[in-house]
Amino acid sequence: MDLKLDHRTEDRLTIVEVEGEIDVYTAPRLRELLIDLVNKGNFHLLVNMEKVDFLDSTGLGVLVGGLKRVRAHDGSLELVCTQERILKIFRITGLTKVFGIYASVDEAKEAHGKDK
């Protein structure tokens, strides 16, 4: 399975779309693509993981990573995330105290107004 990966913003807000598997093989083009975003002055990220089919530890490596860019900014990544198998992990490994957790992009982004 490949990986997909699009962006786009509305308002302050980064939306980054990741569809197919995060694994060893494809978290360093989201690890890229996070990276480039928060050069170009994107500080607040909201990864849409509801296509996601796989994620395992070097996609959450991936992920905190990229949390800890944006924070050295003051900035924010949380996530969109509803599938259970994938909630397991973030629960399992403790980051669901560590990443806001949403359960869809109106949600997140909402969320995200009442913050500014």
Second form
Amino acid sequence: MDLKLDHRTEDRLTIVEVEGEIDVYTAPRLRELLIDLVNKGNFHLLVNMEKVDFLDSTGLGVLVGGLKRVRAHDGSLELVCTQERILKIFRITGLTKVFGIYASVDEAKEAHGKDK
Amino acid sequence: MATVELTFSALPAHVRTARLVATAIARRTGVEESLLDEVRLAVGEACSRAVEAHRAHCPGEPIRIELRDDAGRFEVTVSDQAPSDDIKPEQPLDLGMLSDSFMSNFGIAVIEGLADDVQVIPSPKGTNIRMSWPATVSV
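Switching conditions: you have the form predicted on its own, so give me the form predicted in complex with the partner chain.
Below, the chain from earlier opens the complete complex, with every other chain and molecule after it.
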């Protein structure tokens, strides 16, 4: 399955919907979207990975790159993910300590609202 | 011992095909369903790393994968021809040190976290990544 990307902004939070496989072939498209969003002043990003079937280290690299970019603007990049197969790769690499990971978009929005 | 060999050009689009082939053969070989995601991800990581290495050093050369049913194990070897002697163990995480070059070695850490048994053999003539999982039936 290819990669489908969409995004919308709610309050100050930009929600990026990702569907499909994030690998060495498709990850550059996600990287371009994250860079474009940051360049347009969206510094609080929430990446919804609930419909991601596959994520490899290339995808992790893109997410880490996005996090570095938003942090340069005192922003945030957090994730929505409950799939064990995806969470496992974050645990193996220790990135659960780097990203905020939520169980739903609503939960993330609530936490983000409290941080305002 | 039954062996399937696959060679592919160093293009990112082919990595998905390699993952699918490896997962299909792992299933036929009798690797447990619960391990197939690990096979898919580990083989994908090894192939991605090989593709990146070839694109940097020898884009015209093919990458080779061998998939074997060997004495109750499903064994995969991904071989590239790019010179490499600088694969280092991963360091503790710090966001500031996650440069692009650091991230390029993340794949090895992922493979080591996934495969039941892993050997990474770098050399000036290329790197072999051999990994295996338990399997119950013959192809």
